[in-house]
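Here we start with a single chain on its own, the form predicted alone, put down as structure tokens.
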Amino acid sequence: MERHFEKELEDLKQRLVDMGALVDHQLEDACESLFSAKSDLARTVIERDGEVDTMDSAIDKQCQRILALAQPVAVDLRLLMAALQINTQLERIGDIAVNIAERTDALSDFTTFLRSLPLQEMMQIARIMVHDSLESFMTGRSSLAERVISSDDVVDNLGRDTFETIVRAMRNDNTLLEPGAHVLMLIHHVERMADHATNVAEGVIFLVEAKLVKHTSNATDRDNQRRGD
């Protein structure tokens, strides 16, 4: 029974790793489709979202089964709780990849404008946060998870810079009103991506150190900002 339980936990961790790899691939393709105006790639991202949803459901069901049958305690229970949280965050990041891809056609004539904005750097940092949060889970490195959490402020600052740049551009050029509105939504999506990566990192710290960090001042500020989402 104990060996079966350990195998279930290893299988669960592998499924989360696979889910993370798929979501990371979705983000990579979504960003490329946006900045390179690749409509076919954007459609692939949108169509592949069903795979993310299927994996999300499978992981949830596996966690529920383990909780019901094995009644884990201590570190094993924390692993199950962290897995449920991480899985939810990954599914939402997958949705954000779709949201980014869905802007590709509307912004296909404005790729030069897009590349001139801090948005691209903002997306790169948010994607690194996602990657590092998953790496911290796979390796159990809480120091890496803490670095992810600290990077959230960098993304927020770039978001403010991008917002101000877009507003100025829209005031000076009426032809940028529609693409500018799409970029404003992209800023929101990327900020949410960083927030979800931060939540994954917080789950890792809970798993490794049995310490809740979601009620720190920075996390509370993020929660207050997100209540309208």
The other form holds:
Amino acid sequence: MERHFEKELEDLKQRLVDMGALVDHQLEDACESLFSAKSDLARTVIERDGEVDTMDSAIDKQCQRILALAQPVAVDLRLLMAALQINTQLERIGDIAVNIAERTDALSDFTTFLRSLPLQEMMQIARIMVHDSLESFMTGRSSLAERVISSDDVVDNLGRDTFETIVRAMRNDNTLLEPGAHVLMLIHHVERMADHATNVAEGVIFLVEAKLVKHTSNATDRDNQRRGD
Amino acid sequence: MTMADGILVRQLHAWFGQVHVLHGIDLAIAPLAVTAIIGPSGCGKSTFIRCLNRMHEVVPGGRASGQVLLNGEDLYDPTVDPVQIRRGIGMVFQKPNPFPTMSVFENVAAGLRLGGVRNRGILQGTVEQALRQAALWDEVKDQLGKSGASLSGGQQQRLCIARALAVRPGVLLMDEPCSALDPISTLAMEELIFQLKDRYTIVIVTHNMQQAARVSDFTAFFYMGALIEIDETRKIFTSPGNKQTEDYVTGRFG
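Having seen the form predicted alone, please provide the structure of the form predicted together with the partner chain.
Now the complete complex, all chains and molecules, led by this one.
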């Protein structure tokens, strides 16, 4: 007999998946607006952020209600804790999509320059991290979540490459000072996006394996923590 | 018997007539801690707790085999007197059962008198101490001569605890001690259990999983007469090692 409570948990999971899909869509449009100078698309992303915020509030309220009324334990408790964490991360990724879209107009005359930077690859990998972290949540595959966590270093390295490239370009050509400053901010946004995807992946590992892997600086530390050292 | 006795159970079997209700339980109960026994109806948890003070064999057709080691002494050794065992291991039942014709004072003093204590000063001191430990003294100190049956349900249950504590047991067994109490009395009882574990080894059988989570340090899950899992309570209610345990604590079966 399927209980009402289990339906409620399934509904919660589905809402998170829907929220993830919306945020993923926001990122896709934000990146396209930036690299293709699509001002209208950027505005759509900014306006649609209200939908992300609405979903964030609805999921928070649903978690609060389940915690108060059903007092979940064990795997159900972990799902609730992971859901609250993942929801917060997705809402912040949604904000980053807006941050990226907001720079579209300022960089609309520099798309060729933008495409020449490692930033584009950095963004692609960060987006894959977001996508895979959601996929790992949906499927319960902690190995995929592990892969997301290990990709964070790749994004950080590409961020450093972009930083060095842009500083060099700004030194050589002072017409690039203003767009360069925007790119420096974009590096920060994308690094944060990858960090949030990492946090989602850590939430999935907690849910599936009942292990806390956050605040571990590298893979060795994480392995030790999983072994209970 | 010291106050810090843990209990070691080895290959404990129990029967009601031909019905085999406990199938070789091996379990260590930590001293000065609360161990909760949970499991669906008929899993053998009440039978188990009654085997710990040899009360199971009092029921017609009830018999048990195996070892229950308390402070190294096997309670099922043929030379051991079960009456002495029951005096050293206090028990509190589902329904408060004060002696109805006795006063509050006499209820608590009953075990001492049976043990031959006659000295009025010792009786008074021990009764007061037991009532204080059971968190009942302040409520009844001016009515010690009143009938025990005149107290409220929650007070009666604490009176039964005081009665059990008066003979200074090392172990306190509780079989669904809150199931007949209202929420406020239940909270008072849970707070009392929390305080008593500093002095006593406590084993509590409960149907209420939230109660097990709130009051116990260790939780044992029984199913169909077998011990499925015992672990720290925080582990059982966050990430149990066994799928059956997880299904039970999350309400998916049982």
